[in-house]
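For reference, the chain that follows is the form predicted on its own, supplied as structure tokens.
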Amino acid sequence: MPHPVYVPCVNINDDIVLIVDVTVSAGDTVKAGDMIAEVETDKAVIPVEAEQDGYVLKILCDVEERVKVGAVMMWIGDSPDEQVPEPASKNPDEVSSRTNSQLPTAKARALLDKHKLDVVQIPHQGERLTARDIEAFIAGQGGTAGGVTAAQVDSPQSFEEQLPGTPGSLRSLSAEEQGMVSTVIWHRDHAVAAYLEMAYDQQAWNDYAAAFAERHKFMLSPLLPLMAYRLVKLARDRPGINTTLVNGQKYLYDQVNLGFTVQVGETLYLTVVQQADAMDDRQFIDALGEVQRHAMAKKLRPEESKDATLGFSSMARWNVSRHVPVLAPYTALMVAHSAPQKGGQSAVLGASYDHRILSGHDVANVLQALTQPPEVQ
């Protein structure tokens, strides 16, 4: 059956977004997670990804067109010859309004996919289509939908959280907050996260960074980028740390995409330098500087904030002496750099890692190598 792809709500204050790019054509095959379009708000360019495998049946938007959040931007079908549903109203304003009001909640969308239902089939009372609406619809159809009885549908109590008893108000998550939620849930539900740390003397690294800065006429110390690049080279030489687990099998990445945390005001970004292993140290520092500038301006390109294969995080600027980072989705290692202890060069280098695929021995060896710059090895 045809599945609608909706114009995403990137920011609660934005009712209209600009279609920056459409990367597929009618008739193309796509897989879940493939980027199919890009939309732009006042704050960022956000990729739109396919939510299921299938065929692009019809595209309803054009590049440079401004469209309403919640509108259907394209249809994806299970087979290439499916018919796209006709809108209930021919009045564009009415269609846009109806489509926006029927934008399902995330939990409702999961139920729609689970029971092979179309959003336009389900009547609802509130501003958004909810799991409760879908349950009521199934019950009204004699208790079945897609071969599943109403008793098998997750109840609203178990599927949707109840509001707290203390008075308050709901607001939509920003794109950055949604990314944080997805990351934390992956860390919690998939990775078997572990942590270890190692004390070391930073003097060798400080001397190495100072010499590098003088040689390349840098105004600021390149200490953190150089340590991150050292991790990239370790991952290139030890591919077992540049990996993840997929369906019980080890997935070894063919390239090193280094994720590097950047704090911008209250927003934490994981910026990504793609194919970092193909760069020398100077090229890497320049590439990392560019994605950091894009993050500071909140103008990250899609490829600069996704597909990290391992990560590097530092909280030294806040004088944090140790921290335990959250693993990015589909990574097995995130190194944590911290500030030296007061009055000395002694510091702690830590790492969160996915214990399903890396052992403490693996990570300890990486940290041991990372405590010293390349020329000291």
Contents of the next structure:
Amino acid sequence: MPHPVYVPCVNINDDIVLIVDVTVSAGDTVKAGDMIAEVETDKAVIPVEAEQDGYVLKILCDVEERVKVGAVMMWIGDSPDEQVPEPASKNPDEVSSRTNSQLPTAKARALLDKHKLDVVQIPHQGERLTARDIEAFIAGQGGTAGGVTAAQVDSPQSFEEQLPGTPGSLRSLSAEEQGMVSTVIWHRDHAVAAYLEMAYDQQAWNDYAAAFAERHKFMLSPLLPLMAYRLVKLARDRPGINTTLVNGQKYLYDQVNLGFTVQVGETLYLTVVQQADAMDDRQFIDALGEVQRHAMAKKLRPEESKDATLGFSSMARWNVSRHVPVLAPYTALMVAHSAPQKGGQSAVLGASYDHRILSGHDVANVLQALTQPPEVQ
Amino acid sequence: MEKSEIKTKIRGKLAELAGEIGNDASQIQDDDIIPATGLVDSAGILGLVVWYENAFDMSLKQEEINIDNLGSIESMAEYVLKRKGG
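Mind sharing the form predicted in complex with the partner chain? What's above is the form predicted on its own.
Every component of the complex follows; first up is the chain already shown.
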């Protein structure tokens, strides 16, 4: 079986290296550990070694050529007469394009390494071998390879991506940015996210909130907190929406921790009111107000931004008329409040939900109940 | 700190927050009820309260954040003096 030798990554800031030497020729025998080439960046020259015994079948790079990290630079076979996979392009000027059809994506390469697979084993139809091709291959082999499931290695930490070709610089993520990355990746990797929405007339809610504000002499409109509290009460009565899926089993939370999105400058927080189901409406509004003030002052306590079991998001402030929120990790439902259409009270109430747990029927029933304030049900 | 100075600071912050959503707060009167003017939205009022706590170095309980105490520039200034014992 032909084994590709990839152009190594010498430095994380360099995605192009210079071939300074190729010490073997097609037909040569090599042993694992033999130096077969040298590559150079601005900072270092490093040898490229054969990873297994075999025969050099084909060399795809030339001395003094600049090649992309991750491209196939040569093929080594177990026997001298093995067929090398045909490249898609014959462009003689660039190794990466000459080998494009066999060049795996960065994520795919990480999976190949993890599962100890060879690129030639994996059938693929696209221009490049992708992680999805490998996952499909693994699934066809019984779901595992190398003792690790695809899901276990398909995380942001499990592979190294190539840097873009355009000049730029790296910086670490802030805690808030890292939180958003984790949230979005959970949504991508675990939830089977779906979305639906329902049109409604916001007038009843506006009237309800205005009366509530007047009664309590509020500075801030309690509209969104009251809607969020309505969702909390619905979750208390319908525990199925306050649920997640863990290792194939349904996990029903014993309390409702309401996650509520707050934008502070350029930072998006999912603030959390813990045990919101144990509060009455006024207590909830005060608790949410306090959490929001902490977020505004960038003084959120740890418990005020973790362990949401249910979510509520609004982009009405920016006159967004529809948005599809990302589910917070280990939640099954995030309600999306949007701005009314111009010149009226007609608006849409949407929801992202984990379709592994909730059906559209479940969510539609929740939204239907949420379109009206409690006293006019 | 003089009441007039406090009001000037509050007015300045209010103008800044109103400007963020495209509103001009230059004509607001000291006794105007801020939420009723529509010059700032809920997030803006929240930002005003957080700034107010920081600018005048006092921590508010949630129940203190109401129209009586913070509803207008005048009442906000008076509340600073009251809390500071002035």
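Definition used throughout: the rigid core is the maximal C-alpha set that superposes within 1.5 Å between two forms. Positions refer to the first chain, counted from 1. Keep in mind that what you see is a predicted model, and the values were worked out from it rather than measured.
Once the rigid core is overlaid between these two forms, Trp205 does not reach a Cα shift of 2 Å, moving by less than that. After superposing the rigid core, the Cα of Pro80 is displaced by 2 Å or more between these two forms. After superposition on the rigid core, the Cα atom of Gly350 is displaced by less than 2 Å between these two forms.
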